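In structure tokens, one chain follows: the form predicted alone.
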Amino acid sequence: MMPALATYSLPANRLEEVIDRLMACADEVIGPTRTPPGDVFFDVIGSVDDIELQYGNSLVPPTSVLLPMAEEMFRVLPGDPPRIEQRGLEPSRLLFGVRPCDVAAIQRLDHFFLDGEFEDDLYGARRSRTMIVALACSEKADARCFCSCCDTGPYAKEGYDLQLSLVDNTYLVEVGSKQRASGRAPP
């Protein structure tokens, strides 16, 4: 477990201030936002007030943003001879709201994919562009959580660039990058 960079305290009634000037920090934000029928999904952010911040597990995992089921590695343009067209700039990413049982996941996937002796450099490039804003867990966990029996809640110990945790009515916000503790804007 890595202790935090740096911690802050914000005051509840602010948190939609810091999530505006967060989503200034990136290409596409990403968060947990819920469907008519109640489902929570982790989908592109329009505004704050598209997301949402009271959920237990999301229907589709954060995961699915940095290991999505297809993906375009090239294209091959008509010509004599064709020429191949490389993909081009990741966006950069804000995941906002992800839960620590989330947070370890994707953990799990750099793991995996960054840590072997061969790196997938589709996956890196994505990573690389992406900052996570963890949510830790306020309510106890109920059945569908696993965190209990995985030891990855109700707060995540590492893995996170920040981390919000409501206590009262303040959040306590965790630095857990370098990077971001330098006040440096996701890449």
Second form
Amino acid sequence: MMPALATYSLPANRLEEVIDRLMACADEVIGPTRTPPGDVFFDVIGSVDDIELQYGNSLVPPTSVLLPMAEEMFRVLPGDPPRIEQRGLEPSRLLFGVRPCDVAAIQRLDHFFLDGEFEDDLYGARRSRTMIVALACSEKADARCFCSCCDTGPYAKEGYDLQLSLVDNTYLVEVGSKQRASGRAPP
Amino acid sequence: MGRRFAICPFCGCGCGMYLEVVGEQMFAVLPSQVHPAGAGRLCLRGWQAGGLIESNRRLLRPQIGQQDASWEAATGAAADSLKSVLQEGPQAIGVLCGGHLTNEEAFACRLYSTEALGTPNLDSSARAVDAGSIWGLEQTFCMPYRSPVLSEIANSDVILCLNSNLSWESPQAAGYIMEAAEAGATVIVIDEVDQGLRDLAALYVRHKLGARGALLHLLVESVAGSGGLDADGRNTLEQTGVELETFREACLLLRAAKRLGIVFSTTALQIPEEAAHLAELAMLREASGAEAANVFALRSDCNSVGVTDMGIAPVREGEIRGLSTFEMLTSEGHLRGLVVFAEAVEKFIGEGQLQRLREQLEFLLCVGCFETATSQLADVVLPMAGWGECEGTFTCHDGTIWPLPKVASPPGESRELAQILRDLSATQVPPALAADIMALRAQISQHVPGYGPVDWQQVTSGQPAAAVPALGNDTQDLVGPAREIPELAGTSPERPHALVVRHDEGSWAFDARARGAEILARELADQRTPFVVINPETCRQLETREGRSISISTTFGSEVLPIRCSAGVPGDVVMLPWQFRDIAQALAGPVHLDTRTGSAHHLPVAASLEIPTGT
Ligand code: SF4
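Hand over the structure of the form predicted together with its partner chain; the form predicted alone is what we had up.
Below is the entire complex, every chain and molecule, led by the chain shown above.
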């Protein structure tokens, strides 16, 4: 377990202000949002009002942002000979409101795609430009949660850039990455 | 990557789902967690919904006489033929609609049928199945029937389930029964055959074939009264084949229920009086202080409610008496022309009878998505956009209206149904159909009872709205004196068995959608080859085994069929799956048609079994 590099406290009523400022740190902020019928998905956030903080688990885990069901790998442009166009630079992303179990899942993906003999460069390109703001579970998010059995929650021990834990009316903000601790801009 | 909310295109549970698409390609189906029917679950069919869009059994081009033709030629030929049939009068034409048409499509079909064709013979396959029990409930409740949301089943403390094959008919409802049972609810299953749910039941009440009406009548009387039975009642009970002890226990459990859930699928309960008894039972429990007593009549198709609300039903006013589905399909020599929208007629009458029907029709028009026996016999085929290929709405079992998205273009030259109807009616009467979907919805709000206040913008944004129509006609008291238990046709000492035609896991085998979605088609393949189900002990007594053939004879005819064994079928019963329509008619005779509702079922018949000679 990596100890937090720094901790701060944030009054709960100032969270929106902070989210607003975080939104300026990345090309895309992706967070939990509710569809009109009421399901929660991780989607690109247009404004802080779109973010749903009172959610249990999302219907599709946020790992899908890093490992989408379908992705364009390259384009073949017609011509003689045809040309292969590589993908452009990934947008920088801030993944906001990730549950600790999903943070653990992202760590597993990192291990699988980046730490082995072969590195998945498409995954790696996305991952290196993604910051994770975890949202710890101050109570069980869903009746079927089992994180405590796998030591993956209710608080993330590592794998996040920032972690927010609501204690009474205050968020404990833990800084998990050097970028945030040094105040540098995200990748 | 995009994501659109939709309602499952298969059964009447109407589970909510999301379609994940990239461009025009569907990648995944995901169950909605918050939708009140599914609550995060889909059954095997629902997970395969994407297969409808990718199907390789789609109709792609208009056809005249099974040859590809242009749209102009095909709609022109159809309109000319319909005009020619109409010269014999509007009664000469019938219109049959699928129960999975969207509300907008169904409303457009109604306008086309009543205004362009002017025929009173209009019905849907959904109503053909649902009408018997829904009418029975409405007559007794004296109000339009809407089911409570399915998830309410799980909150019952006592569940009375009227058909043990729910896991196939309405899988989501069966899931809620399991949930309730796990939470301690008492499940009572009343059925003549056990097709799976008996395992969950604290009490399984098996009755003789054809005795359910009488048994339900006795139950209502006993729950209403002191719980006892007079001599007549005991006599009737004996004829139902139910032990007095079992009956008493059922009464006690029902009387003690605080939150009673009565669950059945409409496919299983075709007789209005039986549904009326169940409504009576619910009202009795509510009147005696139960917190809730809900009747969950599980519809047969994904938009059964909406299609019926849109007015897809035989027109019956004064002297005019429109024909219902089975009347249209079986009325010998009556119809000269038949228009089928998104349905496989063979599902109801079998391919043999479809052939005979075809011979008597001057003209058969098939507007649909998939290749079926009906499309193969049609004079003109017009391919239409299906689920996921045009915007629309469904009205679910509880009366809530949900949106359906367009996530892919219709394949080949298929067109949206409203457009097809406009093209068809252009040569007949000035089209009354609105030019676009919002205008069509405005027409629905104006003309369909209960849909006036619907905020269509809200619905299309993904927030459901509710529609509750009024009950049109006067109600009838259907809870009359106990019905006699009918003697099986052809009863004789030579026919010691009873043959029952009922739905099983293959009921769907001949549905165009089930055959269109590749994985479902494969899963149901072995349900398209005829067989009968008998008890393993009966097999042993006959010195035969599963997989071998058996000869079944009734007063109507004989058939030789392969055997499948199930311990859930009593020793004296032979079960023939409903989907083998031609064989069902050969063995059990023509369907028994309820002219009040248009619902139809086979009465059980006496049968004999023997090993075919030469085997
Ligand atoms: S239960 Fe019915 S509505 Fe739900 S997924 Fe299955 S087929 Fe679709």
